[in-house]
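Next up: a single chain in structure tokens, the form predicted on its own.
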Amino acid sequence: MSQPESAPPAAADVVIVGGGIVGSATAYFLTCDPAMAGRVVVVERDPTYSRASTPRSAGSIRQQFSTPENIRMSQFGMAFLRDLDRHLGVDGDPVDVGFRENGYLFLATAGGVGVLEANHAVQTACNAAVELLDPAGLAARFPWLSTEGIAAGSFGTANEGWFDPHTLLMAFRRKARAQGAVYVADEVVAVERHGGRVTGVGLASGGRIACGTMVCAAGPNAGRVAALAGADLPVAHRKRFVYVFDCKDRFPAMPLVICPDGVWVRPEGAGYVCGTSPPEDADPDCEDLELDYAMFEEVVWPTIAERIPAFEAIKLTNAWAGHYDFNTVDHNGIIGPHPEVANLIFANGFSGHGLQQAPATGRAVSELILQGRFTTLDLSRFAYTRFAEGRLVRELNVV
């Protein structure tokens, strides 16, 4: 049963701007830590989450990244998912996000094999369960797949799959509230700074909350929120489409298949979902949720039909759009304090893998606030300061 939103308190020890999956995970980890003696307030402008990124995502998790920190963050997330009842259960109610452990299958042409092999070396060094398959191995394991033009594939044999993102978000939110977090339905429209510290936030309703620490977890709107504090954060909206279709042929054990050009497809319920990222020059910063069916007809469908011949005969049944909180510089998360505003902490810019990395991010941000350092995972590589220092993090496995 949903709880009513609370009135804004006059002050909070931590104000989290954004109550999506990252903000709610941060609230959860803060409020379950005995070291957190103060008040945690989450300000969320849309408590229905009707336009939020989390429930509009494809809800997937993988270990197949090229960056060790990304791999470890998703491994932390997978371990968390496997023990949800203990972590997020309230009053003995189970938490079932419907996880399907079908894996990811990255396909490569001859020109991409070197990258696939280099990624595999990084992944196995992090103890990820990933197999490299040649065309014969792919055909034997996935007989419905056309291997024409494919030189190799990378298949996650464990700890990869998909789940219901809305259920996970609501479970984080419910547990955080049960542990004392206060959720306020409002929008942060001003950030007060005195010298090198944030001292409070102003709300669209006219209220004000004094704060000891501010966490920016505003998803695609994070750049705007940071600007209110006088900070330049390279995060913007990028719209993505998910297309739903039916096919008479069923492949229930099919993994999430990623074609060499980035088009992806996987089972979903009795049907399938698919999508792709548009070219950079056709990927503007926008906030609308209007659909582009031409992308399905001209790019996505021809690609999946070529790769999986059964998909030549399908029926499009639904589609939706959602937004990535896109890091426009290096497409990876930005986690940690602003160098000139010590009590302004960022948790943004995940560019499509924020859902799976939310547990690790929430844990990391809570550690920064309560202990002043990372203790579970060292995520200092994702610091805000990397941009000025030229330490960009280039992730090669981008979907």
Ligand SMILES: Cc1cc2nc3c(=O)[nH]c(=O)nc-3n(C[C@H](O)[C@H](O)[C@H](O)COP(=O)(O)OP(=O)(O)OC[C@H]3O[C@@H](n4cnc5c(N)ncnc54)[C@H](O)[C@@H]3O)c2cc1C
Given for the second form:
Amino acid sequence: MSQPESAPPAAADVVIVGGGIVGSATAYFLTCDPAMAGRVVVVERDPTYSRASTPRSAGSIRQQFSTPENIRMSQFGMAFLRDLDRHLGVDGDPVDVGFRENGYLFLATAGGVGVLEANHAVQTACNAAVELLDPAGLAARFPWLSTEGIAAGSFGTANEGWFDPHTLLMAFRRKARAQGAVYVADEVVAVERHGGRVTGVGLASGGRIACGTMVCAAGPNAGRVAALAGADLPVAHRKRFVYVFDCKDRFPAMPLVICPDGVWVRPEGAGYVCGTSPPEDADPDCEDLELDYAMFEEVVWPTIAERIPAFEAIKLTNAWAGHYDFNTVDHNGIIGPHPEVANLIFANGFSGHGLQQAPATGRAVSELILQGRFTTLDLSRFAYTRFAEGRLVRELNVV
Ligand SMILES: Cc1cc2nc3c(=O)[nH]c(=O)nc-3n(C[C@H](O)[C@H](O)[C@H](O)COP(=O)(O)OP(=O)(O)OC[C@H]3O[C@@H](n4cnc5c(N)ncnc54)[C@H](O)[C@@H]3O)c2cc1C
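I have the form predicted on its own already, so could you send the form predicted together with the ligand?
Let us now look at the entire complex, which starts with that chain.
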């Protein structure tokens, strides 16, 4: 049973706007730290999370990124997942997110091999367990896969897979509350600033919470929340679809396969899930959750049926839409303070990999608040200031 939400207090040391996986992981890490003596308040406008990114995610975690920081963040996420009972258990209740360690398989045509190899070098330098396979190696390991037109594949042999995102979110919330974080069901509609500081947030209910620090963890809505504070944040909604299907052929050990055109497919329970990202010029900022079945019929299904011939005969059984918290500039997280408003901290723009990065992000934000700097993983390249300074960090492996 979920606990009732609390009435807004008059003041908090830290107000976190948004109680999704990023806001809740931040609340958890802050309240874990003995240095945190003050009050942590999470303001979440929809405690059912009916439209939030987190429960609509595909729930996957990988080490196969092109940016070392992303690899290391997911490695921490993986270590955290392996020890959930210790981190997030409350009253001895186990936390089972149903992790399946089947790996990711990125496939490339001849034109994509260079990128695959360059990414492989970055990944192995970070001690990621990844293997490059030629077509013969792919056929031997994955006999259900057609290697027609494929020049190479990159397979994550450990520390990659998928899990239930909603269970993880609820576990973070429950533990953060058990450690003293207060969750308020309300919407932040105003941010008060005096000079270079945020002094409080205004709520849709009419209340106000004075704060020492504000964390923007509003997912796809982060651009709007930042604007309330007078800050320009390049984060917008980008709609993505997950299609669920049945097939009489079962490949239980199948990894999450990413075809050269970006279409992905993986097992889910007794069936499969799949999806793709549209081309950038057909990817508007929109907030609706309307489904696009034509994308399945015309793009996703033909691609997976060509790659895995057993998928020529499948039955679509379900589908859902959700929104990426999309960083429209370089598709990477934005983690750190506003340069002119030092007590406004961003944790946004994860562009399709925010679930797996939530533990590392929550830890990083709590370090910034409590220690004034990153003390474990240096994420300073993801600073908000990189846009103005022209130091973009472009992630190539956005799925
Ligand atoms: C289809 C799909 C597949 C995905 N697959 C993966 C994947 O496989 N692996 C992965 O790592 N990531 C994946 N992602 C991305 C991942 O889900 C997100 O990056 C992550 O959930 C972002 O978490 P968040 O807490 O920032 O956002 P959210 O979960 O959206 O939470 C933000 C919260 O802020 C609240 N909020 C917003 N504005 C206000 C306000 N003004 N006042 C109060 N509350 C407010 C919202 O109600 C919301 O609950 C996927 C996303 C989608 C849509």
